[in-house]
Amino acid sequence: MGEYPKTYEVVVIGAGHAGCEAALATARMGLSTLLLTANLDTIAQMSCNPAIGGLAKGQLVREVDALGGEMARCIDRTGIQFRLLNRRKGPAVRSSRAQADRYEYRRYMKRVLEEQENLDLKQAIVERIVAGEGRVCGVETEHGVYFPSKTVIVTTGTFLRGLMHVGLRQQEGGRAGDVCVKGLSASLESLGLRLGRLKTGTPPRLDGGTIDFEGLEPQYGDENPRPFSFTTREITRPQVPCHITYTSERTHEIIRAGLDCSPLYTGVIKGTGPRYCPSIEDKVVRFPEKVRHQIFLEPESMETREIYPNGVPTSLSLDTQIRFLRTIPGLERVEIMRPGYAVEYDFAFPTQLKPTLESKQVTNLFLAGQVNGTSGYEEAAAQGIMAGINAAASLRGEEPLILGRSDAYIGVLIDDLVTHGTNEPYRMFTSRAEYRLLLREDNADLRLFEKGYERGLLSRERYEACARKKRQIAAVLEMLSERRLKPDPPTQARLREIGQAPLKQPVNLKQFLRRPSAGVAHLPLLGIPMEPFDAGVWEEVEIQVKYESYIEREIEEVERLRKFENLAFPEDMRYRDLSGLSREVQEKLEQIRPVNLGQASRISGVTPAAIASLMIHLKKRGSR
């Protein structure tokens, strides 16, 4: 075995979503870092959807971002459609969604990686995770090299042992085009991590020179996009429609038709799959009643004619998909250019991984993204960020970045998975966030700024700039608090022209703005400048005031609970040895070794009652 004239303080495994940003972060925060993926033609590949963002998701992109991650920077510079999802419900479930151009995306993440200081990136398929004493040593690559590092984080997406299905036809590979790494699940199970099999599908891709999008409904963006990233200005890239049609009642006798070759219906497929995003032979036989189901084609690029039929994924055979896919209104005479196909795939069960995403069996490993049987490029990315910066910390001695549930929805998703584990591929929804009133998209640099500026991921002049920003948020509450409406004759002839009801007594500007039908956009009409404050600074103002009663009621409940969170456990405690507890519970609890009383709790099986002895035994130790 060759040892590599070069040693690194950390290696990433995969430049998918997750490995780029820790790779990005550890290599910020001034950490010698190598970035090693099977191909360096495929770094941040969208395997599936062309797409960034979406329900609870875009919360996940743009808290990467207060970090100082790069996926929101990346598609604001690379996305053809943006949409506010939710536009019309309250601020706690908006999210942002945008279409990317899938090969610019992949090519400006690139760029950014190649220039990025303290960052290496290199072609070749790792093997196997050099360990000793309980210690990464480094990690050994298919031709024998051998990379010494002190840190190693895994990102390998669904590329462990990953085998392909088109109908019963079956290839080794984790995406299409791409080869599967077979030696690295043996070489993680040796060092023992427990592992288990998932599946993921995507649909075909098609000919847009052969889809009839005459007849079909167009979406449209929104007319004026919103980015992801706090810095950016406005997007400039010209924007495109996607188009709507449904499946019809021919097209689901033809896949029942077909459910004989179907890898997933004979029983060849073993992985689970995503229960929130079923193929659409799952869709058909699970749901008898539905005469349709919608269909989204979205462009996949600027640069080419395929579309992606969002709603349609499939392993059924390439026939059948032909053949269904031809009675949809609209691809009468399309094209396949790439067929759908499942992928099944080795994931590590996350309960294995302490909150910090560091492997509890070995020192210095660290998994994120799919590997930790998620789904999703924003779940990925949010933990490739989370997992750089607690190796970074790790290796510098600090204190570790653990995110509450309260702090951001990436807390949420960490904290689901290391506590709870699952089965199936994990998606985040605004449903599994507590507090969601509090983790809005809109606050999310407010939130987190400071934690990305401790770290060395954001600069000093996007510090200060989110400081200003939380200053005059707090300037302009205050002047609403004493600016006042009187009855007067002028006033209430002003709010009539506005078409609102005259006041009946003298009223504060906030009391004003608490009005269902008022908002900011009436106070210049009042003769309230807005000036010199920005859009962002009054639309965070809007929503405190609105919602003020609610969000002042999470934060108590916060408050309330975080007095568990700060009961830490000893590394040591031994569990079996405390009264008090049934063995059910001294087994879970020894299984996830929780790091703090609120983590217990949160553990399925340990009742208010365990909750109650542990605190005892906690007080006993000393801890507050």
Second form
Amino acid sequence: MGEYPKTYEVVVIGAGHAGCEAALATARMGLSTLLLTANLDTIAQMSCNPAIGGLAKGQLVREVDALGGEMARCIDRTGIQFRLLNRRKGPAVRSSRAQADRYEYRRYMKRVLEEQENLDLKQAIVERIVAGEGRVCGVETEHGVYFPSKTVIVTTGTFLRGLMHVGLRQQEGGRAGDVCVKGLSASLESLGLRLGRLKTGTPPRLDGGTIDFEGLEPQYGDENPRPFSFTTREITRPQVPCHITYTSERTHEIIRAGLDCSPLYTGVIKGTGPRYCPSIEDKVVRFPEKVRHQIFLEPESMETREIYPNGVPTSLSLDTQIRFLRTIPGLERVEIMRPGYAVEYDFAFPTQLKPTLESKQVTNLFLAGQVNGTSGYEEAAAQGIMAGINAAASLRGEEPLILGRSDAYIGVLIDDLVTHGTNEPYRMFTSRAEYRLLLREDNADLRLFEKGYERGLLSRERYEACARKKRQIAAVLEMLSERRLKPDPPTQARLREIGQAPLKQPVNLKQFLRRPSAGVAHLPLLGIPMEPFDAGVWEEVEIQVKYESYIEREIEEVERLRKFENLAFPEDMRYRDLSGLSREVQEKLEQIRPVNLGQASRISGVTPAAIASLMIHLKKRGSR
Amino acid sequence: MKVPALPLDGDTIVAVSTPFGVGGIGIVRISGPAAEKTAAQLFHPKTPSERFTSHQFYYGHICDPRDNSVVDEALMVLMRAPKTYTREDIVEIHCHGGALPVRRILELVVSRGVRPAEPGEFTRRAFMNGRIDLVQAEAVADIVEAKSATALRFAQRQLDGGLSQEIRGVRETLKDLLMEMEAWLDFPEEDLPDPDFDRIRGRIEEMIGAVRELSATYAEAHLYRDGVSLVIGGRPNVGKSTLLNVLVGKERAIVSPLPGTTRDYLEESVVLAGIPVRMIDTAGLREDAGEIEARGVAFARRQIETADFLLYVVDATRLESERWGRVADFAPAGRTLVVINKIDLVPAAALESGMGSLPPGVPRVAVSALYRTGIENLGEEIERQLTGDKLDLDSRAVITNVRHRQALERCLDALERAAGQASARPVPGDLLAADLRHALRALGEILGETTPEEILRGIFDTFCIGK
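Can you swap the form predicted on its own for the form predicted in complex with the partner chain?
Next comes the full complex, and the chain you just saw is listed first.
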């Protein structure tokens, strides 16, 4: 068929969680966008567990939402069980998690894509990325169609040379029932990108009709589920429970006996798997003293009986799978509908990317999602929207959007990827964020709404709402430091009524709120009405007051280091020629090519003395 | 995170700009916006003035603002930007060259919130602020590199042995606790037991004790860190030089661990009981000296006054002619050891009676420098006098570096906050973890950072994670 008559500004390859956000972002920013997928029926497919969010991931979802992404709205409409995790451990580690109806989820996302202006959605497998003089010019599909394009965003997930394992049998494909993409790997390599091999796994899917839920511990969602999106008013879909069961010693015996057919333990699988999500055979071998392992039985959808047994990903032979499952309480008669399997796939080493997610080798070629060595829908979506925003910035000659490690988990994610790279599927944890107290779910909108609006991804209306919330928080905080409680008899009496210790001296309301047992809920009883401010404002106020000194300490640290983030390296910096740097440091800098001194300082092996030397060289160049 | 050691500009820094053992004065140099304010807090000019004139020396005293005690007499010069080495405000405090006053002034300045300078930082600032020609950029980069390397080797050496063992111990405990906390925070849906916060608080308190103790050794350890100056004084021809040679000869195999130590016929550095000792031979003290000699005598007396320790040598054959009352005028009490030399020339009985003329309570040792009798005894006595019963280097770790000290203090602050959070119910996990992270990061300044990846690795190795 030859060349397609339309030149797109953006072509996105792959319609998973990264691709959907990337395509929506560029289309919403007004760029003509083409989204290509190997299968239009598996858009935004949840290849593994049917859930969105979790620790640190919930923060990512809310950040994507604050920038104008779709994931949060999608799960709010299709979630069937919402829970806020770590409710009592502190606001910085509170994260939302929801079970999704996986079919509803992908249908919703497909509809959003279809209805999006400037966005074309087509089914085709891309065989080749076409580039000339270090710059992309389009993509070529399996049907021989050439789509000219100014930028290309690769979001191919696990599909590059995907190889699935069940026992010692292998099958090509990026996901059970789907195709394997072969041409693109070679195409990326020919463009100069280095590829590596990773592995991940998924559990068998079970027939819920053959599970005996009686006697299993149910796990219900929250009574008042909190939406992910700042734009969702409430969750209306009926909520369903999950169930908890455990493996037993008998299960472990069967697993151990089945190891001779394990592709992991017989050396068939070469790729590196994630440590935080080991297969059940891994858990049994590595923690022999553990007598049982927990399993969550999660519904996949309201339209199917299929159950996702979270906690037993496996690539053991199908025979072993069914035998070990039937030793588990509730699963004595279980039937497997789809086997568990491991999948190996190509990924591109992410240190080959700029912090914009653009390839250092090829101009206007962006990579996002699992192809960069990450794992998780949320990590993928976060990269997707950032690749979209930066592709648009590049096309328009605008400043790129690079989020700092103190701005967002998205910033931590991308900085980790492009500065350190990864050797296993990278997943976000709150412990990766040095400014964890700043990067909360509750303030994601306040942290990012201005950036989302500037890029044209938030409506004026939404911008105004966020700006208003910000002003109101400031006003309430000021009021709290001005209003005082005096130890007069009526005040003391009221304090006693609400179970609070009497005052020894006059305090302002901020000081009162810093009492561990006090909260904004006490304020109406002390004559401070909550109106006209809504719960979101008060939540923010309470956290900011109670955590003030800690938050200030982190902000001080951020400010102290801002200078380094602002000292940018020229693109043509020749690190090998710089004096005062060891050979090792020179090599590291050449490899990573940091954008600024801050990033340079985070490269392992780059010493403070080397940073001092770099400052001197930067100064010298700047003065020329 | 390599945060704290990054080369920040714009804050105020301080360093001792005269190396140990060189010259009779020590210079503490402060550069940055808070230099003048800091000087005003610590320096009390003899003639009080509203505002210091730039580039002019003032005479006065350095006082500890906490109790207004005098630390040393000093000259202070304030040089306002931009006509200074760094093009920032610079204050120099010129004090007595003994290690103790220099160190105490440095500590006072640091206690006012001034940061100890990174290696080569004055030069780097001079460059960054355009004071040094751009052509010299490479040279400046090399200087910074070289100084850092030296400082690193030096700090490493200070960390050898018991000290790093103890800090490492604290760090391991911190890592364990942080791992437990992070696992609890990051994996709420795993089948993990809740941490026992009473036990955690107990361990934090143990660490507080250990860190506090380590930090306190800094004050006691100045001897080991900075060494002492030991002046050999006395009237002419009592055998001072011979004694110096004997003492140095005896110890010559031991090399001073400190850099920049000058060696000439007047000064020799040795290590006694692990303490760097700078031995200074002085001109003989006499009253009927000619003009030139008188100057030498005056110099000797000044050296004796500012010395950390005095060996006052007397001639056993002329004990009666010593005017002890005058000696007591300048000999620092509690820091003086009388050495009765030339005992080979007097009969034991005469010596015994001669000793009776010494003021009571003054420690004394009888030797013959020429025949090396009693020298062993003298060495032991010096060591005993220097160390007292304060420290035993072999059995205890001591903090000797002001930077390490600062890091330990920061660690201590964070641990104290952590202990408070661990007592709250419910425990604010995010805050407790933040405090533990800060404590760990502070130790990282001494031992190298602990990355989040290390903590995660620990979690995956220890706990079975994998919902």
